[in-house]
Structures are given as structure tokens and as C-alpha cells.
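A lone chain, given as C-alpha cells: the form predicted on its own.
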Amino acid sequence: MTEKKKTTIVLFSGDYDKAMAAYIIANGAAAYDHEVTIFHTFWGLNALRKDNQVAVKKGFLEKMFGKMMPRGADKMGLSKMNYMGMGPKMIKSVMKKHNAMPLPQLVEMAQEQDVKLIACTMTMDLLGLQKEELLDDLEYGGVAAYIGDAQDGNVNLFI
């Protein structure tokens, strides 16, 4: 019996289009029976934020980070052509017209396909994010958690 191929992705970017690419690749690899891990760090954690504000105790700087970062996958901006929020609205309209799956649904699909979604705990500490503010059914870990999966990976991507 052959061992499953492994695909790992570091999602560093908080851009909607880059996060979409990461999740499209992850879902495709999972469909091809790969064991898939997405390690969300820095701005990539925004893809895992809940849409609604969660009441948690935070210091001043942590509150400021929380207000400045997009709340959830659907609120992320585009890497190019953001145009003060108009770009994401335009691309979402085109995606809907062509029946392309939006990022929040790609995240859900990844969870349904047992893609391992890891939130970087070091970055969560730096940005003042707490587990209650992120989606359910995530894993939490640091660099060692990612390296543990990546060292045997057949495909390793940084987005």
C-alpha cells in the first residue's frame, strides 16, 4: 500500500485572491487524495476570523489590530486593484456570474475534506487574536507544527 502524498501551504497573505488560490490548491490536492495542511500565519489568519465580533478581553494594541484587520474571509481585500474596496466587489460579482466558489465556501469545503487548518499561535499572540475569534475545528501550533507536516511533503507552497 502506498503512502498518501502530502501537500502543505503556508498562507501568509491576507489578500482575498491569494487566499483563494491557496484554498483552491488545497481543495484540489485533497480531491486527489493528498493529506493537506494550510498553516495560517500573520495576515493569512484573517481567512480564519469569524465574521461577527466576539467579546474577548484585549489590551489597547490588540484592540487596534482587531479593528484594522478584516473580519473573516469575505472581508479580505485584493492584492491588486483593491480600489478602496471596489475591486473585491467587482471580482465577487464576476465570480458569481461564472459560478466560481467564493472564499468562505472554499474554507468550508476544505474543512469538509479534512484539510488540516493550523492557526499560528505565535502570530495570534503578536496580533492579539484569541481562539474564540477564529472558526471552529481548527488546530493551533507554531512553526514546529508546520515543519512536522512539511518535512514529508511532496508539495510545499508559500502564499
Contents of the next structure:
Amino acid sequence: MTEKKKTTIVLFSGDYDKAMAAYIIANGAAAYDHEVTIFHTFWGLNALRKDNQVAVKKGFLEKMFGKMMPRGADKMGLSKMNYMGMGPKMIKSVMKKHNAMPLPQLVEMAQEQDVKLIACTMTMDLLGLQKEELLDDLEYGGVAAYIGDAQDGNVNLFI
Amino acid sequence: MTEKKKTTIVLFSGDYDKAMAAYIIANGAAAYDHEVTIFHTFWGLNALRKDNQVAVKKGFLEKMFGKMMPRGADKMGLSKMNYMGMGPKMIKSVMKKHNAMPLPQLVEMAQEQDVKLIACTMTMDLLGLQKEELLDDLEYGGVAAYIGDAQDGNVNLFI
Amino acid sequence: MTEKKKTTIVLFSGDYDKAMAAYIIANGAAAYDHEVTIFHTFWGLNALRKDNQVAVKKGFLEKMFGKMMPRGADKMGLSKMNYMGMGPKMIKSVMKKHNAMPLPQLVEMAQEQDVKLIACTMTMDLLGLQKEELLDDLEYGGVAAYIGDAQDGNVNLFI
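I have the form predicted on its own already, so could you send the form predicted in complex with a further copy of the same chain?
Below is the whole assembly, all chains and molecules, this chain first.
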């Protein structure tokens, strides 16, 4: 009996294009029958936010962060050539033309392929994000959970 | 008979300094007798563009991307302190002073050391880049090619 | 007798948040009894600068770089939402509130846990940084030192 290969990705970035790359690699690895984990930390958590506002109690700074950060995968900006939001529109337009999957669908596909999506609890604490504001069917953990997974990983990436 | 060690790098970034780091690590690993692959995706493809304009037929958005993105390794900006192009000049000037190899030469050296340079076909499609516009002697592939390489890699990096 | 697991991190970025992520992972891995190395290159070297000015002789460009780059971990900016320095203040303020460790303390903790902190000598040369300007108890090395460490690593990241 051979063991499954393992891919782990730390998604730190809150950029649409980088998150796309992370999810394309994750979905590709899952298709290759890897056990795959994406650990969402810092701005990478934004990819897991629900796109509607959720009523939760927050302090002032946490509210500010909540407002300033993109609400969900579809609203994230580009790492390059963002041009006040023009860039993402162009990218999404060429993606549509070439039938490439937009980020929210890549996230859905990952969930269907049993990619383990972890939300970093330390970041949730810092930025004041609560479970109600994030997608369903996530796991929650800290750096220990990540190290535990990654130390047996074949492909470990920080994106 | 011992197997060769293996290094794979995903070059996602289109920044001059990050591409330099990628190629320095790649050339170092090749010198250590690793089998080395650089998989160029998204903005990282710009490092493989020829520096002259090549006449190819394109749609409007693809032409826009073609114009907005740097044409070749030498024209890329810095990830930090770019200052409208001043930063790259300063860096190139200190590099010259210290006899450090500029990026286009690092790419050449990688090709001489048989580092496998892969251009991501999905990105080429999206950004409308065609083979004629890229350097010679590249390989072409998608995420499956990358996973296939990386799952046996000793050092796997996303840059 | 089992061998120790090994984590290596290339810290390329000069962003406060990315350096935090690097040091949190490093400290986590060290707590898990990994042998840990952080190789500081390019802007990542700024995390190792002393926060006071040190009198050393430099050329003009090297002086410019020295002035333009943040002097030490505490003065680094954010990769996202920096807002001319407002972002780091907000982050540090929520970190304090949640008793999260600020970057300079994370660096100290790493040193106490025997995380090997390497300064990239090629970058020091390029940016004109001298040993006197960096923290004590560092090691110094180039890409060969990095490859030597990383090729036996279980978790290798580029941040």
C-alpha cells in the first residue's frame, strides 16, 4: 500500500491572481490524487469571506479592517497592474473569453475535491474576522496545525 | 546509483528582483548538480519575452496586455522601491559595480546549465502571449506538468 | 535514532507582515523540534538591521540604499494596506490588544530557540550593508549555503 502524496499551501496573499495560482495548483494536485491543504493566513483569509455583510459585534479597529478588506474572492485586487480595479476587470474578461474558471468557482471546486481549507485562527483574532463571516465547511487552526501537515508534505508552497 | 536531487521553482512574479532571486537559486542548485525546473506563470512569463516586438495577430485585450507588460527580463520593475523606474537603475548600477550578473544573463546561464524553463500555457492563452514572442528552447506545459515535477522535488519554491 | 525534521525559509520580502509570517512559522517549527534556518536575502535583510545608525564608510549609492530602507524589523511597512504607515500602526495596535508578539520580539525568540539566521552576503555587498549594522549572532552565507540546507529540508518556503 503506497501512501498518498501531500501538497500544502500557505495562502498569505490577498491578491486575486495569487489566490488563483494557489487554487489552480491545489486543484491540480487534488486531481493527481494528492492530499491537499490550503492554510489561509493574513490577507489570504479574504478569499474565504462570504460576499454579503454578516451582522456580528466588533470593536472599532476590527470594523475598520472589515470594511477595508475585500469581502470574498470575487472582490480581491491584482498583485500587478491593478489600476484601481481596471486590471481585475480585464483579467476576468479574458478569463471568460478563454473559459477559465474565476476564483470563487476554483474555491468551490477545491471544496468538492476535498481540499482541506484551513482558516488561521490567530489572523481571525487579529483582524476581527468571525466564523459567521467565512464560508462553511472550513477547518480552523494555527501554526501548529500547519507544521503538522507540512512536515510530511511533498510539495509545500508559500503564496 | 544515487538519484539526482531536484529543485522546482514556480516563478509567478514579474518583479526584476524576485526573478533574480529565482534564477540565482536555480543556477546555484544546478551547480550543485540538481535537476532544476522553473515554471513561469502569470507575470513571471515576462522574464521569457523577447525584448523586440514580434508581429503576431492578437485581439484587443491581448494587445493591451502585451503593451502594458514589460517586454523581457531587462525591462521588469522592482517589488520594492521601484520609484517609477529609478530603483531598477540604482540596482543595476550597484550590480555592475559589484560584477553581479544582470537578469538576462542569469537566464542565459540557466539555459546553458540545462535548467528546464517551462512557460505556462494557460497564462499564455489568457494574456495572449505567443511562442514567437518568447525565447527559444523553452518547454510548454500546464499545472499537471508542474505537479508531476514538484511531487518528487527536494526543494520546491513559489516566487 | 530518528533524524530531526528540517525547515528552511528564504526571507526575501521586506514587509512587516510577511516577515512576521516567516518568523511565526520558524518559531512554530522550532517548537516542534525542527532544525530551522531563515536565509535573509534582498529586502529581507532589513529585518536584521540594528535600529540605530552605525557609523560605517560607504559609497554614495550604498548610502542612498541605507537611508531609503527601513532600519530594523520595527520600521518595516505592510505588503497590503500600508497607507503611508497607518496600516502598520493599526496592525501593531490590534496585535498589542490581542497580546500577539511584535516582529522584533519574534526575532529575539527565534534566536533564543536556536533558529539559524543567515544574512545573504551577496545582498549585503549589493546594498552596502555591513556586519556592524546587523544584529549579533548571525551567520553569513550565499546561495550555496542555502541549497546545502534546503536540499535536506522537509518544509522549504520562499517568503
